[in-house]
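The chain that follows stands alone, in the form predicted on its own, written as structure tokens.
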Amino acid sequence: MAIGIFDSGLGGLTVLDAVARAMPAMSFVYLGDNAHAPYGVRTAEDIFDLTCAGVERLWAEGCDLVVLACNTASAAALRRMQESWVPEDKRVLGVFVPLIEALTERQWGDNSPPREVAIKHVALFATPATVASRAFQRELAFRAVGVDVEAQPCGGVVDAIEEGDEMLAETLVRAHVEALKRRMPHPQAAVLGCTHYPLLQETFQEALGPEVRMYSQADLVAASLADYLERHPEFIGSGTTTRLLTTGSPERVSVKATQFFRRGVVFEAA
């Protein structure tokens, strides 16, 4: 049995890297749905259907536990999947909750009422579909009160990353940060609400300024997953292999991933 990591494209590789470092004795299967990326401009129904298809493909690989390393899928599809679609012997987890727990300084499983927290002004950078879902604000409201969230839909950034156009991606990030700062000039914290965005974290930080605390998801998800597996050891398999699958062209996706990660990344056909 392996742990499945699903994303609409390349962004979830940031999560895979973190969880593989945190759990070197585990096997992982990564699936990027590059043929249908980006998800951030699709309808909620379309995202649900594509995410279910991707998760089923990982189940077929023996991954009874799948992490949606895609904020758009987590925002638009996860709740519905967990409530009405996932079988009892499978698990599908998202990436929002670990980030919000870190932001609000709450421990895993803390179900106490929402309370005041130190950070009051949060800038959220995410895909248009994630912003439209308001899933981040909904999950935050379960844990904290009095937090002002200004969300910026970052159209075009995922497309540029998937195309390997780093210069365009950086230009778009700066433009989106400027747009948000016109509405919230002094955010205390910034949430990179897409797993593609850590590839451009330095650009976000430079545009926001050094005083803004950056919350990125990969390491937070890795720590949360390790905690989950301690409590649910039945999902721990054997082996230490990692496979990378894509619904797109393996050759093209491998080249684009290698460009952005600056190391050899080899995909195979899903």
Given for the second form:
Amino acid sequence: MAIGIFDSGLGGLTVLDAVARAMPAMSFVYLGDNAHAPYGVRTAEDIFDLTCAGVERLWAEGCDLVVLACNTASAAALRRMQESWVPEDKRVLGVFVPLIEALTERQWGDNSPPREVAIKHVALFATPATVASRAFQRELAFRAVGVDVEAQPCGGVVDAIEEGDEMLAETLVRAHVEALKRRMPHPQAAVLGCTHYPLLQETFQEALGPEVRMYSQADLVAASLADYLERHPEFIGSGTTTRLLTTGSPERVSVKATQFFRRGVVFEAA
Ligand code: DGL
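Having seen the form predicted on its own, the form predicted together with D-glutamic acid:
Time for the whole complex; same chain goes first.
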């Protein structure tokens, strides 16, 4: 048994890196649905169907616990999956809650009523589908009051990353930051609400300015997964190897991943 990590494409590798660093003895199977990326411009119905298919593929690999390392899938599909689709002996977790707990200074499982928190102005950068779902604002409202969220749908950024076009991705990030700053000139914190975006974290930080605190999910999700496995050791597998699967062309996806991560990354066909 291994832990499954799912994303529409390459972005979830930022989460896989962090969880593998936090739990080096653990075995993971990563599935990138590169054949269908980007998800961020698809309908919620489409995202639900594709995410369920990806999770079933990981279950077939023996991954009873799957982490959706994709905000778009977490925002548009996870709740419906958990309510009506995931069988009792399996678990599917998302990436939103650990991030929002960090932003609202909460420990895991602190379900006390929403309260005032230090951060009042948050810039959210995410895919169009994640922004449209308002899942981030909904989860935030359960935990905090008085936080002003300005969301920027970052069209084109995931496509540029999947195509390996770093220059276009950086240009688009600067344009999206400018657009957001016209509506919220002084955000205190910025949330990179798409697992592809940490690959461009420096560009986001440069465009936002050094005073803006950046929240990105990889390390937060890793800490939260380690905590979850301590409470649910039945999901810890016995394997030690990690495999990377893609629904796209393994050669092409390996080349793009190697380019962005600046180390050899080898995918196999899913
Ligand atoms: N990494 C996915 C996310 O976190 C990208 C979604 C997409 O494919 O557009 O939202």
